[in-house]
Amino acid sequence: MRVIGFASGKGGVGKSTIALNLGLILAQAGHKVVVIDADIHMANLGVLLGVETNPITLHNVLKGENSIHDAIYEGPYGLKYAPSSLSMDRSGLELGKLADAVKELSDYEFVLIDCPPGVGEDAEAALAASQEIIIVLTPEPSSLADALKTKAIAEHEGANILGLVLNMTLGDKTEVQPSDLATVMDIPILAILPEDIEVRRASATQKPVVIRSPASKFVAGINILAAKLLGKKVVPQPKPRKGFLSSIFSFFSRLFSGGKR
C-alpha cells in the first residue's frame, strides 16, 4: 500500500483535481485505489463526481461513530472515494483518527489523500496520515511561499516528499519558472500540468476531465504523472532557461533555510 498526500500552502491550486482524476487513471490501468478527501472545512471530493450528499462520509469515521470501510463508495472505472461532509458542523472530529483509518486500508494498491490546504491542525493531521507527499502549487510566488511552508510541516511529520505538481501554467515568461522551483524547493518536478479549459468544463459539469475530455492537455500531463508513480520511463519535458525572478526565489530559499544557502 503506497499512501500518498496531495498538499498545498493555499487552496485554489487544483489539488483536489489532480488527486481524483490522477486516481481514475490509476484505476482504469487495473490498480485498486481509493481516493480520501481529508479536506473536511471544504470538502469538494463528491461534488467533482457530481455525487453532493453521501449516508456516511469521513466525518462520521472522525467522530468515532462509523469505520472508514462504511465511508467508502464506488466511483468510475472501479475507483473507491471517501469523501467528507459538506455539513458546517465540525464538532466532536478527532483529527488523529485519520491516520488509524488509513491504517486499514491495507488492500487498497494506492490511498491518494485529498489534503487540507495551509498549515492549521487539519493540514497537519493529513499529513501525517501520508507516507508520501506530492506538493501541489501554481506558477507564482505566494504559491510558492506556501509551498515551502508545506514541505517544512511534511518534512516535520517525517513524510518523504516525492516531488512537485506545478499546475496552471500558461507557458508565459512572467511566470514561476520549473528550473527556479527546483533550486528553491530542492525537490523534484513530477508533472507540469497546463492551465486547461477542459478543467473547467469538467468541474462545471461535475464529470471528471479525465472522463469528460481524455485527450485534453491536462490529462495528458496527469498521465505522465502516473507513469512516474508506476515506474515507467516517461519523456522528459524539455528543461526551460531560468527565469527573471530567479533573485526572488532566492530569496525564499534564504529565509526558509535560516540564510544557509
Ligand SMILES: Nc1ncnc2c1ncn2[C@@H]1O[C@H](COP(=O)(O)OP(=O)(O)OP(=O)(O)O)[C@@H](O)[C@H]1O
Second form
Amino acid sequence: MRVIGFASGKGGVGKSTIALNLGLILAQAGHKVVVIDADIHMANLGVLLGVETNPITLHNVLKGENSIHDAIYEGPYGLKYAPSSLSMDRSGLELGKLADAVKELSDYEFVLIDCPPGVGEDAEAALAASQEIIIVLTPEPSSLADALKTKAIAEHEGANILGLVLNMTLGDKTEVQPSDLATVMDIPILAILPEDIEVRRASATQKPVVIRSPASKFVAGINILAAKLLGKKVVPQPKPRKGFLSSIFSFFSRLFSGGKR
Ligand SMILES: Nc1ncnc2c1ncn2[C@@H]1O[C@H](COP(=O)(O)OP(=O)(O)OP(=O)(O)O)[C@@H](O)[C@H]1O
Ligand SMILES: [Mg+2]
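If the one shown is the form predicted alone, what is the structure of the form predicted together with the ligand?
The complete assembly is shown below, putting the previous chain first.
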C-alpha cells in the first residue's frame, strides 16, 4: 500500500483535480485505488464526481460513528472514493482518527489523500496520515512561498516528500520557472501541468477531465505523473537552469527550513 498525500500551502492550486484524475488513470490501468477527501471543511471530491449525497462520509469516521469501509463508494473505472460531508457541522471530529482509518486500507495499492490547503490542524492531520507527499503549486511567488511552509510541516511529520507538481502553467516568462522551483524547494519536479480550459469545462460539468477530455494536455501530464509513480520510464524533461527568482526565494527557503540550508 502506498499512501500519497496531495498537499499545498495556497488553496485552489489543483490538488483535488490532480488526486481524482490521477486516481482514475491508475484505476483504469487496473490498480486498486481509493481517493480520500481529507478537506473536511471544504469537501470537494463528491462535487467533482457529480455525487453530493453520499450518506456516510469521512465525518462519520472521524466522529467514531462508522468504519472507513462504510464511507467508501465506487466511482468511474472502479475507482473507490471516501468523500467528506458538505454539511457545516464540525462537532465531535477527531482529526487523529484519519491516520488510524488509513491504516485499515491495506487492501489498496494506492491511497490518495486530497489534503486541505494551509497549515492548520486539518492539513497537519492529513499530512500525518500520508507516507508520501506530493506538493502541488502554481507558478506564482505566493504559491511557492506557501509551498515552502508545507514542505517544512511535511518534514516535521516525517513524511517522504516525493516531489512537486507545478500546475496551471502558461509558459509565460513572468511565471516562477521550474528552475526556480528546483533550486528553492530542493525537491524534484514530477510533472508540469498546463493551464487547460478543458479542466475548467470538466469541473463546470462535474465530470472528471480524464473522462470528459482524455486527449487534453492536462491529462497527458497526469499520465506522465502516473507513469512516474508506477516507476515507468518517461521521457526526461529538460534540466532546469537557475532562474532569476532563486535568490529571492532562497531567503524564504532558509526561513522555513529553520536555518538548516
Ligand atoms: N491545470 C488546470 N487548468 C485549468 N484549471 C484548473 C487546472 N487545475 C485546476 N483547475 C481548476 O482550478 C480550480 C481549483 O482546483 P482544485 O479544486 O482542484 O484545487 P485545490 O487545490 O483542490 O483547491 P482547495 O485548496 O480549495 O482544496 C478548479 O476550478 C479546477 O477546475
Ligand atoms: Mg481541494
